[in-house]
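Starting off, we have a lone chain in the form predicted on its own, written out as structure tokens.
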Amino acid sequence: MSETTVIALSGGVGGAKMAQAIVENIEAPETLTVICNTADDFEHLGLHISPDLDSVMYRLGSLHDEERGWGRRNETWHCLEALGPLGGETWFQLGDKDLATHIERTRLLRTGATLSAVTARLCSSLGLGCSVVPMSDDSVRTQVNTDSGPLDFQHYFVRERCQPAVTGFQFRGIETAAISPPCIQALESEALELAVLCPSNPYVSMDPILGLTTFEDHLSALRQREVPVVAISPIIGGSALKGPAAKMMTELGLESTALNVAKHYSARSLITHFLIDPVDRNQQAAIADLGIEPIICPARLNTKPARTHIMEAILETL
């Protein structure tokens, strides 16, 4: 396909696909930026972990275990299992492969280095072709409002599995924070033709990078230049392709539907496409009279085909 120049904002699981759907299917990999969400980092055992990042970055350099979702393929759990006799938390699974990732992190954030130069070195160590940025070098940290009370993002997402109802989400930090300068560079970029929204959480990964002080006038800019920003759902036929996003929508007293991720989105009057799968192509009218183009398309993105397929799709836009 042809040589096309892109960012991807991103958040966990769903995102890392769509990133890897992208480096699938442009000519030149080095042209893509992929934007990760960093509100879901936290400290755990004395150390920065960053599990939107890692779960790109795994994926993109062919690291992932693909029947877990998450983490590095092979992996062992020594260190865990060794901890929890000790009184060690074990609620947070850190194998052993993983943990060197954050070891290694944690000492270069501790010589004074930005998140972004240390994640830049991590992506030049595990041979990623692509670039892979931190939405912001400074801490925001995600707190879901809960009927049990607030809770840090992986607290509610790990620990308590989801299982508590969602009231609301704060973002600690977001009204200080600055775009990360990679992130900025690549959207200024002059050579940008496409910026692709992941199918990731909208409110708890997309929402922290779109909060960012200025980000969205970079978004708007690039609708300006007719720059497509398209969007991809994360709700088909009413699920979630991965994690809680159907469930906080329901708990937030909405439907659990595409064209409410798309209301979401055009609240902000950021987007210009939005993709939906086949089973949602009734809700294909509304999100027109959103003053959003609907892009028809299987929206699963599992093998490489599909992968494929979406990114066709998305590719006409330009």
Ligand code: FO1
The other form holds:
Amino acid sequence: MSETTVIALSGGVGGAKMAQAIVENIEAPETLTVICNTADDFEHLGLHISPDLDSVMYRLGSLHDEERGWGRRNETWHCLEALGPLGGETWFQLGDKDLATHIERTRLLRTGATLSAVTARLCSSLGLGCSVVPMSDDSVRTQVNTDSGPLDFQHYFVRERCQPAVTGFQFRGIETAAISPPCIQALESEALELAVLCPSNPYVSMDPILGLTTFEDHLSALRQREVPVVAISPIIGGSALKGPAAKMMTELGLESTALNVAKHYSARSLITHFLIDPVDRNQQAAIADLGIEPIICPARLNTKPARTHIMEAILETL
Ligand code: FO1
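Okay, that is the form predicted on its own; can I get the form predicted in complex with the named molecule now?
Full assembly next; the chain just shown is listed first.
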């Protein structure tokens, strides 16, 4: 692979769409490294599941299911259907093709391979043209604190359908987890021209990556090199593109606005630019007052022309 010139920090479905936008619109897709959140990972049915890595891998390999956003297209569910009557756990839907990924990932991890090495192998087997890397090879696990007590992330997200009100988050293991070697390599690439914070959930997708020891130092080194660090708002007109980000903000006592996401990042001086949808134009001046350059562009990533438009707006910052 060529030296990284673009990095994208990504959660699951929203991040995967942004990664697709980048791949579709840069001259050399092999120079993109997508750094994925792995704090949603968990052990289920004895298997290591990495939902965000897989959402990104499947989309970039054109294997994804467009409607669900996660999992594989043309999926069958025979294993899950047989598991139910046996009394097995079926609340987390694992399709047959998707299961193959988890079985092979788990087998390779049990041989002692790192998650980075296993992911590189899966990406290569699935024919990806760019690098998708885990943020860390060490275990970091999101715990969502709620009004009904602490919940492991997938229990909150899938089993409880994000219903309990959120009071805060904890990322177990983050203090001792190291940034993965391919992630460090991408962050330190001399050729790096652009860093993108995808329109993923700022609290449970971006913060586990940004909270890894020295990650913020890497971003500030980029800013010193005048590499733009561009975040895309996951909030459009007060609603989340997908998932519980807006609901979480309300429960945390914040108005669910693009501006409050910009403030979340600017409090740690993490970004240089913030892309908002035209419906949020009224927040442009307040974002600029934070010392962040606003970019106004339709922020939905559902069509190829929309993805091209957003990338043109971002590439103008270079
Ligand atoms: N999300 C759901 O809402 N329900 C599911 O049953 C579900 C299963 C699933 C299986 C594999 C996988 O890679 C992802 C899956 N997801 C499911 C999505 C996942 O929970 C979320 O995308 C992320 O963890 C949040 O970014």
